[in-house]
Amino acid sequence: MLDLIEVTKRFDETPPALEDISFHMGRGEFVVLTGPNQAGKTTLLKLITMEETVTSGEIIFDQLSSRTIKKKQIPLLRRKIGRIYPDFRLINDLNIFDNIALCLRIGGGKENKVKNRVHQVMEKVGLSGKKGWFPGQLSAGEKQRAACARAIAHDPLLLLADEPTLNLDEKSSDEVLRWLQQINLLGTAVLHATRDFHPDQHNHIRTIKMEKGRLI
């Protein structure tokens, strides 16, 4: 479903930010990415929803190649993958009903089915209270909930995960976790890019490790 082949990319700074990445990734894979600072990992989940473009080397994602895709067909690609940001990248204008709507709308649901997925999802994260609040009203925590819920609603082929628990306490972060897993248990594949990963914990679960833009 994913396959990255000989990927490099560079900016216009001499080291490369990626060289030489290449693995993949099957349908319903969860896999972790880890490494430190600067090691490339959120330059790598940029390259697959196609915001920055490969330097040289291929990513083929759901028969998409990053060698032949046309412009039209890049929103196309994008709304077969739901997005966790650092940042939440919520929009301050929308409501959280209408941000976690997003996607679902998007796609070109309709606004009966959309309001039934939206209200599921929010019971499920644990923020129907907060329908008609607005991204400035929230605490970090129930924003990272909600940026979490508008990822998974229109139940993505794949999720990009990233640092999905950097704004959160340790019962947070695990409750987040555990989403994750349960979404990849309907059949959602997860790459979840994370700096502090602790393997004992989850040593069930592939894992590629990166630095300074290289697998290791």
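Got the form predicted together with a further copy of the same chain; any chance of the form predicted alone too?
Keep in mind that what follows is only the chain, not its partners or any molecules around it.
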């Protein structure tokens, strides 16, 4: 489903942000991408979604290649990917239901199907009773669960979770990790980028380690 082949990313004449990165992810796989701050994890995720362009090498996602993809195809690629961020990125003046529904409505979904899907994903993450609440009324853990629901509402092939527990307490972190694993069990591949790696929380999950823009 996802192949990175000798991927390098340079922003200027300084050392590369990423250098010769190669790995493969299969459909439905859960992979942890771990490394310290400035290791290049977020840059790598941005290359997968083509928010940034590859300097050299190639990324292939669901048969779409960074070398040959046309600009008009990039929205199609991104519709197959869900994103979770450390700062939640919820819209404060929309309630949680509308935050989750937004990407489905932008995609042209019929309103009855949008409502049914939003109810489903809110129930999955334990927020079914808070559809009318606004982000400011939720705890940090609830905000991240709402962000998880938004990320999977369009049933993506791949979920990119960028430091999803960075701003959470231990209990909320455990809840979010559990939701990620449950999402994965339903068939969505998960690439979880984190500097805070605990092997006991990721039993039997493949781990890719990064440091200073390289795999180690």
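Given the structure is predicted, the values throughout are model-derived calculations rather than measurements. Numbering follows the first chain given and starts at 1.
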> Which entry in I48, I84, I21, A101 lies on the hinge of the chain, given the rigid parts move between the two forms?
Replying inline: I84
